[in-house]
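Just one chain follows, in the form predicted alone, and it is written as structure tokens.
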Amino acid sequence: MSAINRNAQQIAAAVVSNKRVGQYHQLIVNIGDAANHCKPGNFVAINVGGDTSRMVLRRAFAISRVSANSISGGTMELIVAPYGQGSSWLCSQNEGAMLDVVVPLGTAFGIPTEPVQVLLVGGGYGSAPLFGLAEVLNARGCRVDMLLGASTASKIYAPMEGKRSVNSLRIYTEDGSMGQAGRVTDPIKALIDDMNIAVIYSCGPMAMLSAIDSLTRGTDVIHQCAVEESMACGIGICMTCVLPTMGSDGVISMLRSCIDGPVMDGETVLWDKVGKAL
């Protein structure tokens, strides 16, 4: 396994709880002291089906957030979408039910080594995991904003909680269903003018990600962004994983969303070769 991945472990993990928060759910799963090597940015690869199931590949999640508990033990919290066959079985488990999860696994967000300025960006329940990356720019004393978006309403996850992490929050919705009609890029441009934002930090989906980094290419503002690619091993074996990007050195190179990612510098990405034969 890479060195990027040498805290993780094949855990038998228990579920929790499983709560339904709008249209998505809310696992939290006991996976002890494997907390404590789980960052912001982290995923964990869940094997889904049961025992008789044809789906032999794990399913990849972000880790929403960790936290350690003296009864229940370390645990994380993941956002699933019951979208298909793997996460609408992970989406059925019930309290004690127990998951054959690898975790921690991938890079992680940096953190700013002082305190700066920063923007969270997150579409729909792709931003489930910048809860837990806003508690930890709190602690560094980064002041953080926080824009929400989605095509309606019920695709926002969770802006009460949102606005209790955050500085300000801002939510847009295509339809105009919750906060402001438009996009969740449209004032990034204006935002990055008047306040200065040093990092803009961003989880969601590839097109989202893609216009982030239109408006912070060739700017002194450092866009991390983690990549939403299929994974189908986890672990850097199967290559399918893989993302042009382009290297200091002019060099162009097919990197793992699973090992080099999924937290990515935004600018090193060639956006528009994406899924592209090379």
Given for the second form:
Amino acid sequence: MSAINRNAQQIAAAVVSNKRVGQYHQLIVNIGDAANHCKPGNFVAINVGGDTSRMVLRRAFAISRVSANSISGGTMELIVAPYGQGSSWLCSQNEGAMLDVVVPLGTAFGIPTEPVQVLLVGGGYGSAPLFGLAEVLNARGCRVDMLLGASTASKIYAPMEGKRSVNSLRIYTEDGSMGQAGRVTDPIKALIDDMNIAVIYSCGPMAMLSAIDSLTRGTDVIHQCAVEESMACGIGICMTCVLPTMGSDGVISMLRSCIDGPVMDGETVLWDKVGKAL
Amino acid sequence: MSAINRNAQQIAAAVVSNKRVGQYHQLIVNIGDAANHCKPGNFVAINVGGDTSRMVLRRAFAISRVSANSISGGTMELIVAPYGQGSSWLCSQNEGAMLDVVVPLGTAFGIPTEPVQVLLVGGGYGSAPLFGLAEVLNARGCRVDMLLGASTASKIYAPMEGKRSVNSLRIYTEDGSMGQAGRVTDPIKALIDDMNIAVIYSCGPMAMLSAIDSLTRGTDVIHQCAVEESMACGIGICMTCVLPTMGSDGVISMLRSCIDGPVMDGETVLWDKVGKAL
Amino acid sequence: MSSVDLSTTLGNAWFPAPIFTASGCASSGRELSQFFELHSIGGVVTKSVMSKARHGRPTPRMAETPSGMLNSIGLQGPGIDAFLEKDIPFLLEKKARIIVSIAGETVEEYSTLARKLRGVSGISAIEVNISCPNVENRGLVFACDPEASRRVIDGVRRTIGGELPIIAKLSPDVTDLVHIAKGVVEAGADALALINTVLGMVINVETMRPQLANKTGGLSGPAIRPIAVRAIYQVHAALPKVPILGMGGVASGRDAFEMIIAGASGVSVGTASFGNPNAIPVIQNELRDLLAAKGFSSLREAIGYAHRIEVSDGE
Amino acid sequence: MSSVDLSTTLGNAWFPAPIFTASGCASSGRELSQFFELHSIGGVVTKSVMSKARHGRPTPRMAETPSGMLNSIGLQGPGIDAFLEKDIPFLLEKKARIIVSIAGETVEEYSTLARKLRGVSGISAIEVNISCPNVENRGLVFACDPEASRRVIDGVRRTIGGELPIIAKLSPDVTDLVHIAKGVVEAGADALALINTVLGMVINVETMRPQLANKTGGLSGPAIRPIAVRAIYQVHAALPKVPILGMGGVASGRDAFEMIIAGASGVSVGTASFGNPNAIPVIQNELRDLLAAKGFSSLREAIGYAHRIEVSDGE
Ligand SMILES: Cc1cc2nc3c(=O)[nH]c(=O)nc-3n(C[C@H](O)[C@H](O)[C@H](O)COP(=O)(O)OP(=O)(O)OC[C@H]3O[C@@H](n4cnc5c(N)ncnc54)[C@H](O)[C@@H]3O)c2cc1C
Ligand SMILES: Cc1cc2nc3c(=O)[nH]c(=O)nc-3n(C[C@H](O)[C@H](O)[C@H](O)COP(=O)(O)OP(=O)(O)OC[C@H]3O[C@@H](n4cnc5c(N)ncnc54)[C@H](O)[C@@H]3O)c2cc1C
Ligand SMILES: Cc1cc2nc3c(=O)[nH]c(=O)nc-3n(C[C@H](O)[C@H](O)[C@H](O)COP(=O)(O)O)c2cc1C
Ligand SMILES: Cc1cc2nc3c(=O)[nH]c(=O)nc-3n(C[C@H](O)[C@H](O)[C@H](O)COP(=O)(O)O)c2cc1C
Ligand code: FES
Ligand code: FES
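Give me the form predicted together with the partner chain now, not the form predicted alone.
Every chain and every other molecule in the complex is listed next, the one we just looked at coming first.
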């Protein structure tokens, strides 16, 4: 029995709602029973552009949250930034539109078996999967603190209901238009030193993940990060999405971030080798 | 001043309505003032597939009728068969959708200055431009008889209101599911012999036009036919849409059916050379 | 389900169905076996394997292009020994037919790989990917050099002996494809795989630098299908008895049918699987239906059917 | 409107703007002048003219493909005499800059055409379309044969004298484009036009025969843009001083910018005008805005900008 993407299915999924939230779109998509298999950290791959599209590749999106008990069947929530042609197309799909979705894909955040203290760090739409994760951690009895950052206020995604599962939430914007002015990574060092943080969960731009790694490397803090590399297939067959990593055995390999990720142990990633020849 | 497509404009045009009629879709499109320049026989070229389409070429459609006095501005009517990917896309566009249209293009049917007797022959969606033409001829005092043919009933396009401008209308279907069983060209010989027909106007498949030509060639009957060749540009710049013709001076040339047509004098076309090397 | 005989042959290898994965577009097979049964399709063409393990090229390794994509993976892989140890047993367990793709940097490396494969049972054919830079000749791609292409195939043929069919995979980036095809067939190829990717480049307008770390990459997907169909048609016209494994932009049963009537005996699907993990079985079913609708009772009757004009020209 | 200097040069010909029609994609110019002022763009590259009038190939002459199209027109045209009599005066009246494209079946025919053009005033440059079958050498396309390419350009250079810039238009269907480019530059070409269409085929699955009457045709449109960008980048890297007129699938200001930073001094737009009669002025405006947004004060600064890594590699 193959262990890779064991629960992945390709399904025709209806858009339940599409709402603008700041610079993002919050999409609720009906994925039926597949919702039961989605774990925080998993992502979906969606066809974009319709039947006569010139875009031949799927786009990957982190699953923000799933809700299995909705009337119409299980739903998932995506937070999409209308960036290029594929994401813009997705953001233009209204209620009732049918999407071709492969779900769930990739690794999930590891959940501690003990009720430890954890820190969640999100950059831009990277906060999306953290709220679903916070719920799970909260249910495990963990203390959950969250830091969110972005260049400007409209790029902060922090829904009201999401805040219920976190013990504290601090927001940083580079232009100071919301929360504190500065970077989301600025306070981490002090937090590690002052508090008894066991795990940092992070999701956001690669530069942010790498910066967090440089703070946790060599410490006892585990860094679980959700990486984002260009992906052609999302299911492990194209080898475009690789990241240089070193296993605990010292062996260096180019791991596929779609099946050995997106959630990876930050310490295994050779951050300074990303985009360089090995 | 250039005479080619003198009135052609590229406009963003809203779909006013889209109705299924048999196997066709009747589309009403708002083209504003451009409607004033459209003559029976002219066609439009429409972008298909939207912003991220893999279809790089426009599709040509005969203008069925225009109405200049609608509330929302001038409109045109198209009769579209959902055949391949482009026409199917067009048939899926609903009220309010915006189309990128170049209009009007090509030659128009020549209208006799005298109130003569004329025969209109349409095959399949080829009947579309004939109803607008019939109105004009009728207004000139011509006696207008019409023959429409198709393989089967659902491919006959013959709207109620269109029939007002014709003195008689006979329908032929190959499977006999509507009107008489047989081909629309079957009765033409007898009609030419029995009646005093000055002009035959035709629009439909090339085989039909060619068959009519073989009946009118050498007679006094003028044959004005609207041809349909594969067109890449519709505006005269690509040379893909050519038809072999012989002018009255005996000179053979490959004429562009998009700007020297679609309406051509049937007698000038070298029907048996179509698709052959000259 | 219509009853069309879909079986086909490439050299003396028989396959119950004509749709294959494309080399480098199905990884080890494990990843797709989550979506469909590997034994239900023609076979799995494995990613090109080299003698040693390789990390491949740095990222970014891909760029999407209109109706296509560029890739530059640089033949990342575990090397032949690990491949034989891990991937072949898995595919055999899944009852997949296996075509092993090999790649080398020298004529000698190809022969070495062939030697390792000689004794392995359960392999249907070897695909020789000669679109690799020849380190012994200024990095000139083997497939772009008629003489080097011949020597690679000749070396593999001698090593492997007469049994296992050799499929030479050619690059379209040449002035005279038929010339190269004739050369490798003379050197011992039983079949041809047409086409590998077309050399291309995308420049990122944000960074104003080539998007791929390797600058250039291979163009694949529907954008190149007309080039692939032309290549298959031309080579089939010149070498009507040499079976062709066609590929390049196939994304539907219609596309596979187009290649088959152009002259392909089988069709590999690469990029389409990235857009749709179920592409291969879907394409195979659509092809079956299309063959039936066109009145063919077997795939074989359809191979090269678009050439029939020339044939009747002689009457 | 942003104030970027859009002027450019190809050899000693100066143009106020960098976007041109592509040969064969603007007919005589009359047809497009209904949509925009011909003098507002870089210039009109006329359809390739031969010495005699030609009917061209039978229809169908086109097929749409994913993000592209195939064409096979067969150089239908009025012949050089009628062209000079009718088309040139019209373009001059419209104050368009004119690049005359010529095509021949023999080396001699190209020289004959050049002789006819020598005395004509108001022409900015000659584009020599060498993607034509050489009747003296088994129909082998000139552009695929380094020696024949050189001889054509050499003949035109000798005939035309030293004044009028010669732009040699090359085919991408070759193993070694840089080699061909170097040859024609040595033979006297002042600039290169890259790329002509890529040889392709579409089979009509209804008729089960090639869709085009001529079977094969030239692939153009966005599908081939990555091939064109690669060609421009490669040739600019090898011959940085030779100006390039880039083309192949340009449909937006972004695409034109991509070619310019790859090394093109000007950009021709072909297929995009079929989909949008206003494509050329739209692209030119988008390019101007993009150059401004990127901080370039002139087009010239941007030419070849994507190569700057190599330059600083030496530091
Ligand atoms: C695991 C994962 C999770 C993601 N989660 C989200 C999310 O929750 N919300 C969201 O808005 N976006 C997310 N993205 C990015 C998203 O997949 C798209 O890449 C992005 O929306 C841009 O696509 P486009 O079609 O708009 O742009 P284009 O420029 O048209 O994209 C062209 C190609 O480049 C790739 N690409 C472009 N930008 C990126 C990028 N930043 N990262 C990776 N590939 C890129 C695309 O996938 C595509 O193949 C995620 C990406 C990955 C890999
Ligand atoms: C002057 C003119 C008037 C027309 N009027 C009408 C009309 O009133 N109603 C209508 O339904 N259709 C009309 N057509 C045909 C229409 O333009 C489309 O070609 C047809 O709808 C098929 O396009 P597609 O995208 O669905 O098919 P596809 O197969 O995707 O088309 C691919 C390409 O082939 C060309 N093509 C395919 N079939 C034809 C055809 N029969 N004739 C010419 N080109 C073809 C297309 O234009 C396109 O470039 C007309 C064509 C011309 C030239
Ligand atoms: C990501 C990727 C990796 C590839 N790797 C290989 C390879 O290792 N060996 C090989 O012979 N071809 C390789 N190819 C080429 C494909 O096998 C195929 O020839 C080409 O992609 C055209 O088919 P397609 O358009 O269906 O993808 C690769 C293609 C892609 C897109
Ligand atoms: C219909 C058509 C006709 C063409 N005719 C010529 C020609 O006569 N001479 C020539 O040098 N190139 C000709 N070309 C090639 C174009 O000039 C151009 O090199 C090619 O189409 C790539 O650019 P595009 O993708 O912008 O069309 C033709 C292209 C098309 C599509
Ligand atoms: S995206 Fe294809 S292997 Fe990861
Ligand atoms: S369609 Fe382009 S010239 Fe007629």
